[in-house]
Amino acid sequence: MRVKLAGFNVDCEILNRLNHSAPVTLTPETLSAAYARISRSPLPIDQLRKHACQDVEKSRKSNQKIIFAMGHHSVAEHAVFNFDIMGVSRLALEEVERFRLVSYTEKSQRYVTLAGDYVMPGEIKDPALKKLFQTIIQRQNQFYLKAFSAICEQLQRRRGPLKTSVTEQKLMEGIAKEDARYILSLATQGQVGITINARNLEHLFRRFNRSPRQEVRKLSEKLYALVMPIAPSIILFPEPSAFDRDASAALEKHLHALPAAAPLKASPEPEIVAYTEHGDELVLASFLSNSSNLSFSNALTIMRKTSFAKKRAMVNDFFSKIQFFDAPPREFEMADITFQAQISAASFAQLKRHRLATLIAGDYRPELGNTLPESISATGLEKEFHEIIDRTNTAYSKIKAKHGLAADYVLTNSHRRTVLMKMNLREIYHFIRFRDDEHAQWDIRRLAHQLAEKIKTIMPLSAMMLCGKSSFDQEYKKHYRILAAKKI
């Protein structure tokens, strides 16, 4: 056996002073060219890549004829980026971060204290509603600094007399900014650090050059100019198909011209819209089908025919050795859950990293209401925030009637849109384990924890250990009162 480290990240200030010391062309591309010729040489790949990067010039080209002519896109994924995105707004992210096949860390602005910064949308460009936006703006982060203090102020009063720590301190500002931010617009900036590989960009640069939004096409045009001097064999598809400009477009003409429903209401909680049926004995099947060299057509038919007892005995066996951090196998993977929810831009912040799943999100709609902190109202500031968001969606109004999709941007992390999500249950299984614990944010662990009760309902047996990390404890005891009574 014999293994080598081909290469790692390194970072860009590095390779600029290498590429001034040495007359080298440093470039990922090399490592794409080598190993797309593992399978057609006898070479061992260390001496092709000592070849790719001895002629530049001859692995582009090889790049260019596996990629286009032969169809081979994968080769690109070998090629990997590290892009520091900074100063675009919390909108723009959300498009940045919706890619499942990517690496991101973003600033939270649960931990971080904001300065007030923004970005002010390209397309508004009447002076009145600039005015307004801006106006707007400002409120709102007066408004979030005011509600930091009162919330701390609030959180230390509770707290009593006794001399805080420096971590409890830090704990009671965490919780502060976390609740404080729901006033703040999804045109504040952010910052996010990205590892991406060159197939995954080219996906992003086909969706960012049809955005709606200039701020997002802005950033295609960026990332495009900062990538194709060091990699241009790998990048060759950035613009949009026809079929990724037009498809959804075509299909909307004839929504539109169907019967008119009635507008979807504010929803408290979460709908299980559809589900796999039977997904209890689907689980167990396919274990039986592979430990027993049974089609699963067969094994099917077998768990429907076992009693209910006989397999609750099943699954608590299997159960039995569970801890909170085990991740249930793959089998599990063929049963799905698709739910619907109203949440707020705050929840989706956390939602969106579930990236291993099906998401499809709406526009955030003012119709939909917003979520409120209880330390808001506790605070005694419900009144004004409220206030805030009524001129709040006054302002969305007006600039959404004259410049569209830019009158998002002066909507806040309260504010709610629907998404809709299908997750297999091994990823519900990691879902509910981390956001339903006690250590999660609380809108997003709300939101786990009614997903969680009512999974159980429709797959009783392989959902039965689904809860969160804080509880998992609680939850193994319930269901094994005995084996816990002997390990104690």
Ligand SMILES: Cc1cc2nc3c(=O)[nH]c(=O)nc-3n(C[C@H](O)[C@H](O)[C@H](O)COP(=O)(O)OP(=O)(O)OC[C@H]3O[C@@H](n4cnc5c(N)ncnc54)[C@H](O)[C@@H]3O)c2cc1C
Second form
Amino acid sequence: MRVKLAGFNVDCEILNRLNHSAPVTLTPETLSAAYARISRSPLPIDQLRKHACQDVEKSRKSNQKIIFAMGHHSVAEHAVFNFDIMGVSRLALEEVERFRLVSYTEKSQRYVTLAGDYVMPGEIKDPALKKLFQTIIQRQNQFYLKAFSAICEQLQRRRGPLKTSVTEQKLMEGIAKEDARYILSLATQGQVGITINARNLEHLFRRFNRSPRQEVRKLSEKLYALVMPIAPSIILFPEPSAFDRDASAALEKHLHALPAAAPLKASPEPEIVAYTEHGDELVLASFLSNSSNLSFSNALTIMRKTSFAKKRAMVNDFFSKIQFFDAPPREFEMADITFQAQISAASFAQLKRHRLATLIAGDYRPELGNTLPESISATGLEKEFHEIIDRTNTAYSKIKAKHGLAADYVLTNSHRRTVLMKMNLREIYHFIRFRDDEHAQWDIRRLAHQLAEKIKTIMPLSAMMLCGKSSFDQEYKKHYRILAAKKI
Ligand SMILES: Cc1cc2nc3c(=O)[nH]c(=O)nc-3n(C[C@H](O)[C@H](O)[C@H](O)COP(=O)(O)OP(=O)(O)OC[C@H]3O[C@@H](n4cnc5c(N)ncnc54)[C@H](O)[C@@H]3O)c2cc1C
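Target state, the form predicted together with the named molecule; input state, the form predicted alone:
Everything in the complex follows now, all chains and molecules, and the chain you saw is the first one.
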């Protein structure tokens, strides 16, 4: 056996320094070119890499031929880029973080600063609307600072006269920022570090280049300008196709002609709108089919005929050694759950980070109401919060009438949208472990908890250990009558 480290992503500062002393063409394209040849060349991989590096132009031509002419797009996945994306609105960051096969780390709004850090959408050209936009954002930001101090003071009062340690003080400030930010606009700037391979980058360009938002198209231009001098041969289709551009609009024409049903009303709970029927049996049948070399349909018939008590005994045994960090295996992917929920922008910011899912998000709609943190009510600031929301909604309507989608920037983290989300049970386990947990933010925790409770009623066996990390021991005890820690 021979294993070699072929490359790793290195900071550009270091690459630039290296290139200064002995200029060479620094590009990840040579990895794509070398790996593309693995399938047909008799040479060992390290030789293929050597050849690819010796003649970069030839490698580029080979990439273009393999990706473009042969349609072997996956070779572009071997070229990986890291981007620092800074000074971008929360709204545009939602677009950046839509890709399933990309890695992100975003600045948390727990550490937000408000020194004019919002994006003025380029679409708002009317001077009066521009002024209105700025006035509303400033009002929201003032309230953010006021609510932050009020919540901190309240937490301090609740804690009593004892001196607070630095850690406790930071914790209180974290909670206060977390809740005060519900009034911050979606224009608020953020920053994110992303790691993305060339194939996903091409996909990003195709989507961003047809975005109705100027900021997103501008971001696309900047990314494209950075990547093309380094890797011109692996991004070949950055423009949207006619289908990409027009398919949704073509359908919408028909959808709008259908008889109008009652529009969705504000709802406090997620609704499970579809799920794999007999999910428990499907999960167990996929184990049985594999271990006994049975056809899946035979395995399923057997499972359906097996008594509930017997199936419960199987699942009990299966989960008996699980700990809070263990993930159920792939068989749990056989059961899907689709839910619809109306959630705040603050909650969406966290939900969208769960990538192994299908997430379809509707527009933010003022008529769906706003999520108000309890701490803001408790500090007596609820009335002022709602007054600002009313002014925000009026500004939104005025801007929308003239500049369409640009109005979304003025909406706040408390504004709500409808999401339709499908996850398999394995990903649901992951989601619930992290989000129905005492360390999770309360808004997404509430959603996760409500979901977990509902899923347990439709898949009582395979979902039996569904709970957050912090309640794992208690859940384990409920089923096994001993604490998880004692069974090790
Ligand atoms: C308490 C808390 C605080 C957080 N704070 C921040 C923060 O300040 N900033 C921030 O940016 N994020 C923050 N997050 C988000 C967090 O980093 C994750 O992005 C989010 O929880 C999604 O979960 P996940 O990455 O495990 O994967 P999911 O996307 O849910 O995927 C499920 C699993 O699939 C695997 N997987 C998916 N994609 C990949 C991949 N590309 N490579 C390898 N494995 C993959 C992993 O095993 C992963 O656990 C926070 C999350 C929590 C719970």
